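Encoded as structure tokens, the following chain is the form predicted alone, with no partner shown.
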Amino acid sequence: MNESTKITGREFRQALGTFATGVTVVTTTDSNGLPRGFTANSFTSVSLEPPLILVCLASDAATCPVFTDSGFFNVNVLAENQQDVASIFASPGDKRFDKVTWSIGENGRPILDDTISRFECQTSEVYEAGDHVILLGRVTDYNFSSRSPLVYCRGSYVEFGLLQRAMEAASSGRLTRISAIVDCGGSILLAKDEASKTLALPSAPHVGVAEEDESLIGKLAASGVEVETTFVCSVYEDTATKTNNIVYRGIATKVDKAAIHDYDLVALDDIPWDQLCDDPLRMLLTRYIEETEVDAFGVYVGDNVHGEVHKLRARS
């Protein structure tokens, strides 16, 4: 990007969304002693000596004056099974604390139960920064555990444990096949097997980059398709071939229809089900269509016969 390129809010948000973060709920009390809180992934450490952290919140948020005036706040880092807590505090409403269990910390501000860590802070400085306010807090007390965190990336909450299982499958020593459902704006790419006359997902031994001919991204780039992988939507073992399969969701950013000779561009409502290569693909695409309609996705973990779908939740 050069200096003349205009930065748009939507694309800038998408670019920032590629950075995976933990998820926190920041809490305090208002002047009437009522608990207030919001979900934030804009949390970071600043200094070890003195112990400083910061969080950011929107200047136009209803809770902004509460947090800037309170003098104290707490940061509650959520565990991977606390997607519901993240969603509660990311949604509008004044009854959020009625839906969770909590207590009062040493600094007199709320702390949530069952989080993997929490940081109790005294407000050190408040800075105005564009359309946000930065709260710099001096940590006065904290605790932590060894459980897995909730992760936020590309607009969805992701269970860290599922990401670990995907990586373990890829490095297990068994044959691993990386595939992708490449979304081309209501259509997907299906690879053509001329010998068997069947269709399958684009696949390769690893994700790679456009310059690697044998990688998934490289093969697609050579066929005129530029794609961004977003999240893992399926991790399963083919019990017959003992192959680990990791399937990503991909978003096509450029499609040269004249160059995609090895693929068919197929509309989601016009998939030739009888030409698909196997039942796992049929089940995967059936689920993908259902999830696309409601914009709520999941990760299948298991084998080609039995498994479980772990839901991802889009942030409100």
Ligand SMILES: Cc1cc2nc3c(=O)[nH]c(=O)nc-3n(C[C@H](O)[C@H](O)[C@H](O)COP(=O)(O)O)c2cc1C
Second form
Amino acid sequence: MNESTKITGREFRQALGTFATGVTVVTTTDSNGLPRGFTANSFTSVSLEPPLILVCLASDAATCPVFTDSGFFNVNVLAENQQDVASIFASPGDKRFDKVTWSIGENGRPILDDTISRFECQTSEVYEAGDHVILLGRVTDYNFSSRSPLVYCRGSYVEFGLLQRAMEAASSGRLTRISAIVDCGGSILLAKDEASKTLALPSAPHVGVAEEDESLIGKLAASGVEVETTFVCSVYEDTATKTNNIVYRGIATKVDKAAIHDYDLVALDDIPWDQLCDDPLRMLLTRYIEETEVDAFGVYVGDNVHGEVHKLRARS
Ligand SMILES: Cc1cc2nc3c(=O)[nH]c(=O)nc-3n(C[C@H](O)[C@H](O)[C@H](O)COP(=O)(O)O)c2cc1C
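Structure of the form predicted together with the ligand, please, following the form predicted alone?
Up next: the whole complex, starting with the chain shown before.
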């Protein structure tokens, strides 16, 4: 078997993107004494004794020769509110350090302010590995804090604290309703309530699996729809019913249209807005349609009246 014909760049990237990582900015200084850095999620711990870490850097990156020659580098682990910093150091331009606050570390290389941890390194080895180089660093100094990390998964940044909020809401002992916007390729599923003649998202007390009849995934499976849940898109308390709501974004992997019952398959450009069950759903679907167009999603956190959308910026 010829592996190169089987493994295609885009799909291989997508597969690798399922591995959730933190996000770092790796920094050093060039031969003119100027600070240089790039965003990296390939940071990995290697050894405790001696203390070694590694980072992989694309051989064709502008900063590659600088890092392979510098002798020292620093790994700055970003906090959840530092998406901007990640974007700055992943975008072309030589003015990256003008847009952040930083200082010089013990090893004479730049360190960024307000990160959750930092590893100062002396370059131990540089290995060529395919189209990347592996920078193996011996850690000479480090610090860390208890703040929440920025997380990267499937091409999007995820705020770790939001996931904690979602989990806290789910385990608070209050009535919890899990629902999902199920993307069926341009259409979504809406559940019909015959009594009130309104439409709502498919929902259940927990996410579950296909074999559990009372779970969200089980109810959808019984209706011929196989779903993978991806990100949480809303966590809010319905103050009227005292219900915690967690809304997922789901992607239908199989839809048996003939088997669908209890749900309507509704095109995104043909949503019967006046038949939706409440305002939070109208707001949620309005945001979902806007976000789908630009492929950049956010998470709403709040209650049914007040709240905030935290943007999950997709990698540019
Ligand atoms: C979340 C994220 C993680 C990244 N991880 C890496 C990485 O581990 N190695 C790498 O070479 N590039 C990585 N990149 C891409 C570089 O940050 C980007 O190509 C950058 O512009 C390189 O800078 P340079 O061309 O000035 O060297 C990542 C980008 C993002 C957004």
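Positions refer to the first chain, counted from 1. Throughout, rigid core stands for the largest set of C-alpha atoms superposing within 1.5 Å between the two forms. For clarity, every value in this text was computed on a predicted model and none was experimentally measured.
With a cut-off of 2 Å and the rigid core superposed, V207 has a Cα displacement that reaches or exceeds the cut-off between these two forms. When two forms of a protein are overlaid on their rigid core, residues whose CA moves 2 Å or more are considered shifted, and G250 is one of them between these two forms.
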